[in-house]
Structures are given as structure tokens and as C-alpha cells.
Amino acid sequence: MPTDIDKRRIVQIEEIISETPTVKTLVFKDRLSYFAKPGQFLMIWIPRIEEIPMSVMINSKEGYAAVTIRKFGVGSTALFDRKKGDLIGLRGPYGNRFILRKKYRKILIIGGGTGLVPLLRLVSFASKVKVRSTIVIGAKTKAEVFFEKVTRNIIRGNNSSLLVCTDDGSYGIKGTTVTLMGKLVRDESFDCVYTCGPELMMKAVLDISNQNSIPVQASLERYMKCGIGICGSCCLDSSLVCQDGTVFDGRQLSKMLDFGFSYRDKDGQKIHYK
């Protein structure tokens, strides 16, 4: 088994799961990825196309892992279009991880879109150590809800709960993850909030957590080219998401002027969120 995470491994896609019309999960055998910590990521190489960062999805089969891709840009569309039996390259897993402290008994997990991927690995770990989780899954419409069944299987018998909300009310609770979180923290007590998803959503999660004096950890998604701290494309203020993250706590995030306000495009130009 290779032990150098910086050495590219070539793996074969052994299973493809269609989550929604624009989201797929690609399953492959790789022991380094199988043992990835919650919040870590891989650099996925699509031959002759691009290399992109992807959070590591859990898989119940020993020695296997997966990535979940939403069809969007050049690299993600090329990966989305891969077939069973195709080859892709892997580097990693890289980055730090979510911290689940021994004193925690009840946690709140807020996920949006493919940001659920690192959170599900956290949910699985929390279930094994008997920490109660309240998981909130958000999507725009019913057609974009995925990982509900997987999540319910993970938390079965652990006294945890799953809440699904959609912006248009077509499934589950009507409203956003942020609105639902506001109600939950007013009615219940949580030892920590964990989140991953669109940055504006995570900024709102941070604000609510700070207002209610609840510790928060967020896994950030920024554009990356190398994943090992060389290119600097994933810079966030003075931090590099690939090296200093992807997980940051509330104290770190509260000091970052760019978080929730701007991001960098492929050319490195700073773009302000609208």
C-alpha cells in the first residue's frame, strides 16, 4: 500500500451512484482515502483535463472511498461524465480535520449541497462514539435533496435526528438551513456547530453561533490548483485553505476579513460576493 500521500495513485471507478440529475458519487478502491479524517480532501486528476480538490465521501465497503461531484465547470463536468471502469488519479488526503472533543454530548451539523460530504464522515464518527447529532440538510428544491437515506442509516439507533429543508418548501421544512438553525439554537443547547457548504451560508452559521456563544467549525471550499501550499490560489486573508484548513474554528473565521465577503477566481482576482 502506498504511504506517500503526495504520490499520485491511479484508481478505477468501480461504481457510479446518481444522486440527482446533476450530482454523482464515484466509488473507488483506495485505502489511504478510506482512512481519511472528517474534513480532509483529495486532489482528483481527470486525465488530460484538470486536477480539482474533492472532499472524501464515506463508503461502507472496507478499503473503498468515494467523491461526490456536481456538474458545473470544466473539471467537474469531465469528472461527472466519467464511466464505470474509467481511471482517475488521486493525491492526498490533505488538510486538517473536524475536532470532536470528548466533552461534547450533543452537536449540530449544518450542510448544504455537496458540502455534506465531509460532514457525513463526521456524523459516522460521532455515531460510533455515541455523540448525539442533529443534522440539517438544505437544498433549493426536492429534486436537489440527496444523502438523506445514507444519513438516516448512519444515525440509526443513536438517538440523533435529521431535518431536511428546502427553499421552496417542496420537501421537508420550508426555509433555508440558516433559518432552521436559528430556531434550533433558540430551543435546544448544542456543544458545537459543524458546517460545510456555500460560503455565504457558512458565514451566516458563524454569525448565529457567535451570537449564541456556541463553538463552531467550518470546512471551507476555495479554488485550489496544487493542494500543498505552493500556488497560493486558495488564500483566505493570510491563511491557505489547503494547508491551514480546510477546517477553521469560529475564532479564526471571525478574524478573516475575506470570509463571507470575497473569493478568488482562477486568475487569482478577488471577487466580492453579491
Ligand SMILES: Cc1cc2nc3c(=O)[nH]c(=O)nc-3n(C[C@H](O)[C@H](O)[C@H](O)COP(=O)(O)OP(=O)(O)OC[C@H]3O[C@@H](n4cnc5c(N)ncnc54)[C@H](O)[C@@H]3O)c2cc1C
Contents of the next structure:
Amino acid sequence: MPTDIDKRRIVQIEEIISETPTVKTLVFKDRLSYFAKPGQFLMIWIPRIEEIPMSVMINSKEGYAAVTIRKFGVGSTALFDRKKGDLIGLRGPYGNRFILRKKYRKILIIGGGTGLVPLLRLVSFASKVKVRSTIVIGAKTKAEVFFEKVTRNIIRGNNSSLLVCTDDGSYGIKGTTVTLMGKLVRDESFDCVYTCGPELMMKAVLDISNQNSIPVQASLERYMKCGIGICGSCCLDSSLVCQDGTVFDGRQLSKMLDFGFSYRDKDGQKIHYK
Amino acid sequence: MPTDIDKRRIVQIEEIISETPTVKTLVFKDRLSYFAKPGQFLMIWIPRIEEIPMSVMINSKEGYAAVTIRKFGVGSTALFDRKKGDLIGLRGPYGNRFILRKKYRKILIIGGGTGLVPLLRLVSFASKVKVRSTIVIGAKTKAEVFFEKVTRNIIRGNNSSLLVCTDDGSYGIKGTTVTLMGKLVRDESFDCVYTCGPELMMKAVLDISNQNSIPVQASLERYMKCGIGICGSCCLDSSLVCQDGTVFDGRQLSKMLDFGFSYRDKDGQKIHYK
Amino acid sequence: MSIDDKNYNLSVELDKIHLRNPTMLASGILGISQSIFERLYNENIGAVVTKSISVDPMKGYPNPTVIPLGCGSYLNAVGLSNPGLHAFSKELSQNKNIPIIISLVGSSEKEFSKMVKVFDSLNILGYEINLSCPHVSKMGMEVGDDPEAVSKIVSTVRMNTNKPISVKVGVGSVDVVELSRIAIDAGANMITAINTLRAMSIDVETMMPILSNRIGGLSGSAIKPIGIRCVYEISKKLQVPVIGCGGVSSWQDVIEYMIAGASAVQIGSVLGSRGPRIFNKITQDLKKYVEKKRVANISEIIGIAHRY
Amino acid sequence: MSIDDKNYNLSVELDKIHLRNPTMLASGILGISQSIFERLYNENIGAVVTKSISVDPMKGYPNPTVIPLGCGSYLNAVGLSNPGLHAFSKELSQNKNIPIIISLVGSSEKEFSKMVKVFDSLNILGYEINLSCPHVSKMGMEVGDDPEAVSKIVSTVRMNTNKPISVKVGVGSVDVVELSRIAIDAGANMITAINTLRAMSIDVETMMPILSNRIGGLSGSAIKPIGIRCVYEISKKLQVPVIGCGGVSSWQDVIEYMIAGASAVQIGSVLGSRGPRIFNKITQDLKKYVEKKRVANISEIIGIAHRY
Ligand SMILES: Cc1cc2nc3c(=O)[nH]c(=O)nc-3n(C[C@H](O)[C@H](O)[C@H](O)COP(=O)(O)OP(=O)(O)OC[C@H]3O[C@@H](n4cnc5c(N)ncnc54)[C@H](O)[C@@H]3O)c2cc1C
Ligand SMILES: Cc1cc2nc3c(=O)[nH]c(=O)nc-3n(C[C@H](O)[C@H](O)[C@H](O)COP(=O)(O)OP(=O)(O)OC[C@H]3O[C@@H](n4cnc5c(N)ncnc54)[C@H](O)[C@@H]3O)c2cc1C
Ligand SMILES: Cc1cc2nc3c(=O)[nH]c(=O)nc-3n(C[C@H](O)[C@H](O)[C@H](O)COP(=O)(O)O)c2cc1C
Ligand SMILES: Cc1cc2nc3c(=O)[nH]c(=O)nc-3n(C[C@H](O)[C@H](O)[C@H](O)COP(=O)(O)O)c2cc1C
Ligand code: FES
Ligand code: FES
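Let's see the other form, the form predicted together with the ligand, since the form predicted alone is already up.
Next comes the full complex, and the chain you just saw is listed first.
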């Protein structure tokens, strides 16, 4: 039976944080989202325009949560353009979550762009249970780096480290998250790698993890209509990203033929990643 | 929202007790009925024949309950004719209940025919909380007296008394319950009178109670279709017997113009009691 | 009643009818007793619609006639049982100030004109013609599915009264907007939508249909999205008041119907779980709503969804 | 699969189709991926019906397209989005043993014949013609409401295939039994009943319709009593297999549909709360049921309610 989480809540945007010229965080009050697990997502309704899936961003205020949007097509741009006080609808949080095993002491986080959203919720949780995180934030260039300060606040006093890299070297370490990860796993040992970001990046993270026999978990994205396992638009091999995911582990990912290879468009046709 | 009690249960008749040539008790297992309050009723489904309201009879076995039927028209006769092992449907128990106030020490019970059913549940409850009952069972003639043994079992060891009267004096005291009640309230004092049976009997009980300023509660019957306050067929003045009753107190009864005067037939026309 | 003044901002107009608030009792629910109507009026109801009345008394079908299905939905086949024209006009004869709409059912123009001639002298607001009962042959839906019969019946009632007439439509085999248009063209002043939907429930254990009539009408929460759709479509196409009905159980449902285009709403099945008090509860909640939203009068929100 | 032998007593026959058990996936639910079909087969499903496929790919409507309404009911207007004839025949090209029925949708006879010509060479059981989608113009219900178009389309498909054809009907403005009769007369072998019902949901806070298409189709628990009624009426009048659909979420619902006259049932919305595992759960429960009731084969209960 559909439960509380299926009930549409209409919330007011109470705060807007500009992260980069094309990325904003919208803060709202919603108890269910506040308690979202890392990896879970909301279906965000922009009335009369679109409904799109968005990972649940953490917010420091009790009872509050947020979404961080990259301006892209019709829906995300409409959300990006909302003003303080505007109303949006939510249902969810849906999906499974990143799993942090009791025995883990040190984890590696590889995030690209808004893929950091579910990862920060994980880092925050890891911090609370005294698990050390090494967080790698990647971006093309300096102007596209965001969440640096938020991340530092989360890990403050926890012996964790944050590494920022840019493809063009305009900020932080020069290089991609993937090259940086290669170095990190050679020098240090991690109990698990967690990743979210562009699929080809995640595919590379999977490969490196497999080569180094490190457990890995990735939060994936697919086109979603229902978000609850009915419409089939999010199917990835025999999995439904909305219901079986968004988080899959290395064993599952390694068996998937479509992961890093193809996704389905709005009409359900398969498109290959270039 | 409709709750559990609205859910139709199909139960097997596990035992049949012949009370008189025209009255039988059918025993079945049903948790919700076992926990029924005195005054509450079930809607009993006799598949493809009828659905009729029946008070919930107590049964000594844990988790069990019963109904006691007087053979009458189509529905009650079909129920009367059920064999051990047959299936019937139940929903309910519905309605309010007799109220036994904490301060009551001694109560008077006036029952006629199957009207004893809700009263025995009350007596059983009163027995448990050490309230003394004087129970008056009335019938036209000896052959129509029933529940005598059951009642004695219930009140055993509780300093309560059972009086049986018949109109023709063929058994017990000669006279009606009403004449007997008149004597009882003159000689003893009671905290409350509880009654269920033919409406004209209950009307007389109300009048005597009022004259003697004794609180009174009566469980009424009206034609019922839904049993849950939708169809209006059970209306009695501005009350719905199924939802506001079946139990009404002296104050309510005294204000009713229809009580003891008229009821509504299956088509909703008012019929006067002769 | 001081309730009226306090609720000034909840009043709505349905053709010539002024209601202190948009809540109405749906036909067939508690609808045969003047005493009950008075009680509902004290619970702050806007108006009551009576059980559908026929010329002769009807016993209806044997029980089971009403089945609770869970989740606020119900199935019924009472078979239009009602006390008939004469007993019922006696029932209402003492009515003074209760806003009553009489629901009429019949199978010929003659029956309808006979009833209206008797009822028209009573203290009533108007009529609702039931053309949509899904489980009684030769009455209700079988009439509603015959556009010509609808037109004739509505014209006949129109000829016999000056009081407002609503025609109650349902989801049958004539499109709901089309049927409404025919009714309006024949002289109806407004439309009530919707009646119950033809449905059935079978007991898995005994393998038998539960209703004595086997097939009945689905009401309650299950049909709300269908009722909303019908009200939206009718009010979009026709310029007459629409009374929404089906699955209303809270103030939110009332507002949803009104936004969809309803000028008032009828409430039925929810009485099975909430009792007559629900009218007072909903009215108080609506009052809070208009105050919070600073709506001068609730009728301002009627049909707002059509803008989007 | 050893599952087959163990479930021998759950098998049913639909015209020339033999199913190991009566559970089927309803069209439009998870219905575009061969990998998902294989997963469902491992969950012990009887057969899958694909998403309704059209000649050209269709993007469908923008989101929101699916709304959970609570209590097991849903509203959707996906707008028949599908990958189209060619991409989909490629998707199924490697199919060997999965029992697949392809659902077809279109607006002209030509489109249907074009599709059947391509699909007929695949390893599939047969076709379901969707004449009842309530929210896409010129396709689905608008065709279903036109008896002549129905007849022509079904005959065309019949002329182009020897495989069994089911026609999916819904509650529109042609009576469901009448529509079924027309479909059978035109060459269909069986009937699937029912599709979703035209419905709508409006957000009270923003006062806006939620679905981008405003109007959509109601599915899930809310419509079960209507589906049961349709199956009962169709199977009473026509001597063909009927596939029940609408609000099935447990073995009891499967049995209720079968008692009403269904030879198999389709399951859709409940996947939103129970996931693909529900098929295995229901199949296991059905097995316990036939064993407990000592039914030699589940098909013995089909239509038993008609006796009463
Ligand atoms: C589980 C999940 C979590 C996500 N979290 C975030 C997040 O935190 N921040 C963020 O900026 N983005 C996130 N996204 C991506 C975001 O949903 C899409 O970028 C957004 O929907 C684009 O919508 P649009 O209308 O702007 O794009 P359109 O112009 O409609 O389409 C452009 C592309 O956006 C993607 N897209 C569009 N609609 C959807 C949809 N309903 N589901 C999935 N992808 C879609 C498709 O790839 C599509 O080709 C997430 C996606 C998923 C599946
Ligand atoms: C709350 C309540 C509790 C009852 N408890 C008992 C009980 O414990 N034992 C018992 O024998 N009887 C009880 N009755 C009475 C019993 O319901 C009727 O005697 C029975 O329904 C008769 O049905 P029938 O089909 O045999 O009668 P019919 O031949 O259909 O009608 C004969 C008369 O029976 C009464 N009756 C019929 N159907 C109903 C109905 N649905 N609701 C109410 N009255 C009806 C009417 O007065 C009717 O005129 C109770 C009634 C009510 C309202
Ligand atoms: C027990 C019952 C009896 C009904 N009788 C009538 C009737 O006589 N005339 C009528 O027009 N509608 C009748 N209806 C339909 C209701 O008036 C209403 O249209 C329907 O129940 C939907 O509203 P709801 O969901 O609020 O109950 C009846 C409904 C129920 C449940
Ligand atoms: C999201 C969604 C998409 C659907 N798409 C189709 C479709 O493409 N073709 C079709 O014939 N029915 C479609 N349907 C209707 C279902 O096949 C089914 O008839 C209906 O949902 C009732 O079954 P249920 O209550 O088990 O969901 C769709 C239903 C849903 C919920
Ligand atoms: S988004 Fe619909 S099944 Fe996953
Ligand atoms: S029996 Fe239906 S209202 Fe009381």
C-alpha cells in the first residue's frame, strides 16, 4: 500500500543558495525529507511545468531539507528560476540507500557535480558514527566547484579530508576525480568507495575499485516518470533504478550490460553513451 | 475511515444450541465479536438470502461469540435452519453500548425474548466488576423461557438474583416483566435499569423508571440496511439506532416522539405500533 | 441561526438558490426523515437532498444492500427503496426553514409530473432528477442512457414547476457532458455529478455475489477522481452551476471539487464513518480555509483550475 | 523450469494460449524491456503484456504522469509513450521462452497491419489491442467509443495473424458488453477488461491540475469493483475467455476475478508498492489456495459466481 511518502506535500522555498552560476540549492521544510537516507530521492513537482527526480540535499536546520539543481532543460531550469516563497510539490523520499557497514573505518567518496548531493548525506552520517571519509570533488573548472564549504563544515573535527580537483587545474589538484582516485587507492586503503556523478565517471570508478578489490557503491540516474516501480522508464538491465536503486553495489554493477553503456530516452528507446 | 470491523468475515457455525422450538443459538469463532460491548450488534450475512442485524451473544469459549435467533421471516428462518459447519458472514460489531457507571452497586435487568442477548453480556460484565444484578426474564409461557441456565452460570457466586415470569404462570412467577418490575422497584433500590425486548415493554419500563426516578438504558431495534449510519432506514426521531444507539438513556428516550409509538418499514413509511 | 452570519463568506448561489455554505447531503443518505434533516441543519449543512422518491412506495432489494469496502469506499444496491410520493409529502409537510431539495425518480413523464404537482406546494428549494442510479432497471441509469427520455422527462418537470431543477448524471453509456447538455437544453438549471458507478463484489470464500442484486453502485473515496473529472469537464463546457458529488470526506475534497468547477458539493458515504457531525466539521474547516487564504467569498475559487 | 511442474494445478487456457498460472503483467507497467520480462518470468509470472506499442516512437506527456493517490490507487497519463515498432521489435528479437503478448495501439487500420506484419515473426503468444486508453486523443478510448472503427481494426489485425487476439475494453461511452461483442464478431479471440477510468486530481494548495495532461486514468484498488462487474457481465453474455484487470493486489483478488468469470488476470498498479516479487507471492498463495480447497485445477472456479 502506498504510504505517507507517496502523499504530495506542497512546501514553500524558504531559502535559496547560489552554488555556481548554474547550480542552486533550494531549502524547504519537510519532515520526511529531513529523515531521508543517503541515496534517496524526491519527485519534485514544479506546478504545471514538470516533475523531476532530485536527490535530497542535507540542511543544517532540524526538520529541513533541500534540493540542489543544475540548470539544464525545461524542468530543471524552471526549478532553478523559482523564487523564495514559491511553492513546489514533493513526494518521496524513494529508493534504497548507501550502506555503511559497521566494520568500515575509512571510506572514499568520489563525487561529480550534483552527484555530491546524496554523498554529502552519507558523509554527514559517517561523521556521526566516526567513520573517516576522504572526499573527492571534481569539476571541469574553478567556477563549477561547489559544496566545498558545506563539506568542510560536515567533516570538521572528524579527521576526514576533502580533495578538490579540476580538469583544467584552475582550482585544487589538476586532473579528474578518476585519476585522483587511482592515486589514492594505490597509497591508502579504503573499506569502501561511494560514488555518484556522470555515469562514465562512475563506470571508471567501478573498474578501478574492481581492479583493486575494493567494495564499491554507486547511486545511478535514469529517466524517471513514476519514481515508484510502475512505469518502467528507469529500467537498467533487469533492475528498476527507482525501486531497486538508486544505489547498486559493485557486484550488481559489474553484471549490468547497460551500466556505462546505454540508457533509455523518454520514449523508452535505448541510447548509447557517447 | 471504515476499520477492521467493516471487513466481512466468513465464519463456520461450530455449535448449535436449541433454546426453544423457535429459538436457537449459533456459536462461531470471531475475535472482534468476542470483544463486543454489551448492546452492540453484528450484521449477519446468510449468503444469497439476507443480511440481518443480530445482537452479539456471549459464549464461554475464549475467542468465540454467538447469535441467538428467533425464527420469524425469511432471513431469520434461513439463519435458524443453518446446520453445523455452514458458513455465515459477519461485519461489526457496530453501535454504542450499555454504560455501567463506576458508582453503580445494584442494577435491574428487564429482558424479553431475544432481547436478553445484549443484557447477558452486560450481566457478565457486571458480575466481573462485582455489581449485583437482579435479572427479570419474561415470556408468554413455559415453552418460551430460555437462557435460564446460561444466566445462572453467569451470576453464580455473585449475590445476584434471577427471576423468571410467564404471562400465563406456567413457569416461575405469574405476570409480565413490567408488573414484576413495578413490585421490585417499590421494595428495593436500584442504581439503574437496563432493558431490551419488545418496544412496548421497554416503553413501560421507561415510564416506571421515570416515575421512580431511576436511571434507565434501553437497547432498541429498528429496520437496518447498512448498520453504519448511511442509509437512514433505522432512524428514530433524529437518531440513528445503528450509529447513535442501539442504547439510549432515559433522558433521550423520554424526548423521542417515535419511541413506543411508531417505526419505519422497509420502504421508510411510518407504521404505528398497535 | 447565528451560524449564518458567522459563515457569511461560505455562502454560494445555485441558480435561484442561496446556500449558507456549499455542503449538501447526497441523495439516498439518511434521506427520508424530517427529524434527521433538522439535525443535519443544526450540524450546519448547506442543504439536504432527499432520498429519490417515486410515485409508489418501493421496498427496494433485500439485504445485503450496502457493503463497506474499506478505504472509505462503499458498494450499494438499495434498489431505490422509498416511502413514495404521498407518505413523503406528509413527512415534509411541516417543513419551514430547512433547505430541502427533493430527488425524484421515475420511469415515465407522467410519474414525474404527478410528483411535482404534489411536492411543489411544500416548503422546498427545488428538485434533483435522478437519471443515474446504476442498479435499478427502467429507472435511473436506463433512463439516463436514453437521451430522448432525458429530454422529455426534464421538460415535463420544467413545465410543472418554477423551482430550480438539477439533473443528476453519472458515468453511463452517454458521455457525461453530452447528457448534461441535453438536460440543460430541456430546461434544467444545473447539474449534479456524479452518481455511483456500476460495480460488484464477490465473496471469495463462498464464491457468491454479496449484494442481493449482485450488481450495485460504487461510492466513496474510490470515485472521487472520477467525480472531479466529470465536474471539470461539465463546468468547462456548460455555463450552469454544477454540484459535485462523489467521495467527499474532508474540506480539502470540497475545495478540490470547487476548484474543478463545482458551486456546491454533496456528501454521502463518509457519514458511514464520521456521522452527521462531519458537516459541522467540514464547515468549520472551510471557514478557517477562507480566512487563512483571505478569500472574501468561497465562490471565488469556483472553477479556478480551468485557468491552468 | 521446475516451477511449472509444481504449479500444474494453476495452469489456464486462453484460446490457444496455455499459461502456467493465471497471472499476467498489465500493459504499460514495466513493459518495455526484455530483461525485465525475464526477471518477471523468474518471479513466476504467467505471461507479460508489453506497453502499448505504436508504429512511431512516442515521447508521451511531460511529467507528472503518474500520481499515487493512496489506498492502492493511482492516476496516470503517460500518454502512451513507447519506443515504437522498430526499436521494440529489436528489443524482443532475442526472446525465446518468455510468454509475451504485445499490446498494440494506433489510430488507423494501416498502422495496425503494419505492426502485426513485423511482430508476427517474433516469439510471442499473441496480441492485445488497446482500445481503451482514456487520455490520448485519436487513440485508445476515442477508437473504442466508435464501434465501426473497432470492428475494422480488429478485422485488420485478424487478417494479418493467426495468433490469438485479445481486445482491451474500458468504461467509456459504449457499453462494455456491446463493445466486447463487436470485437469478438470482428475476429478477436478474447477480451481484456478493464483499462483505467477517466479521472482527475487537482492540488488544493496551488489549485492546479496535477497531471500535465490534466486528465488521466484511474487504476488500482479503487477500480476493482468496477472491473469485477465488467468481467461478470462480459463473461455472462459472451462465450470467450475474459482476462480480468483492475486493482488486483492479492491472491484473493485473483480468485474474485476468476469467480466472476476471468480465465486469467492482469496485475499492474500494485507493483508500485510491492515490486515484481508480488507475482511470486500471489502464485505461491494461489497454490496454497487450490491445495486447501482441493481444486484439481484452478480453472474449475472460473465463472462460478454465475450460478448464484
Ligand atoms: C535519482 C535521481 C536523482 C537526481 N538528482 C539530481 C540532483 O540532485 N540535482 C540535479 O540537478 N539533477 C538531479 N537529477 C537529474 C535531474 O532529474 C534531471 O537533470 C532533470 O530531470 C532534468 O530535467 P529537465 O526538464 O531540465 O530536462 P529535459 O529538458 O526534460 O531533459 C534533458 C535530460 O534530462 C534528463 N531528465 C529529464 N527528465 C528526467 C526525469 N524525469 N528523470 C531522470 N532524468 C530526467 C534526461 O537525461 C533528459 O534527456 C537526478 C536524477 C535522478 C534519476
Ligand atoms: C440491533 C438489532 C439487534 C437484533 N438482535 C436480534 C437477536 O439477537 N435475535 C433475534 O432473533 N433478532 C434480533 N433482531 C431482530 C432481527 O434482526 C429481525 O428479527 C430479523 O431481521 C428478521 O428478519 P427476517 O428476514 O426473518 O424478517 P422479514 O420477514 O424480512 O421481516 C419481518 C420483520 O422483521 C424485522 N426485520 C427484518 N429485517 C430486518 C432488518 N434488516 N433490521 C431490523 N429488523 C428487521 C422487521 O420488523 C420486519 O418487519 C435484532 C434487530 C436489531 C435491529
Ligand atoms: C446507500 C446509498 C443510497 C443511495 N441512494 C441514492 C438515491 O436514492 N438517489 C440518488 O440520486 N443517489 C443515491 N445514491 C448516490 C449518492 O447520492 C451519491 O451520488 C454517491 O454515493 C456518491 O457520493 P459519496 O461518494 O459521497 O457517497 C446513494 C448512495 C448510497 C451509498
Ligand atoms: C502507468 C500506467 C501505464 C499504463 N499504460 C497502459 C498502456 O500502455 N496500455 C494499456 O492497455 N493499458 C495501460 N495501462 C492500464 C493498465 O494496463 C491496467 O488496465 C490498469 O492499470 C488497471 O490495472 P491495475 O489496477 O492493476 O493497475 C496503464 C496503467 C498505468 C498505471
Ligand atoms: S521511474 Fe517508473 S519504474 Fe522507475
Ligand atoms: S441502518 Fe443504515 S443508517 Fe442505520
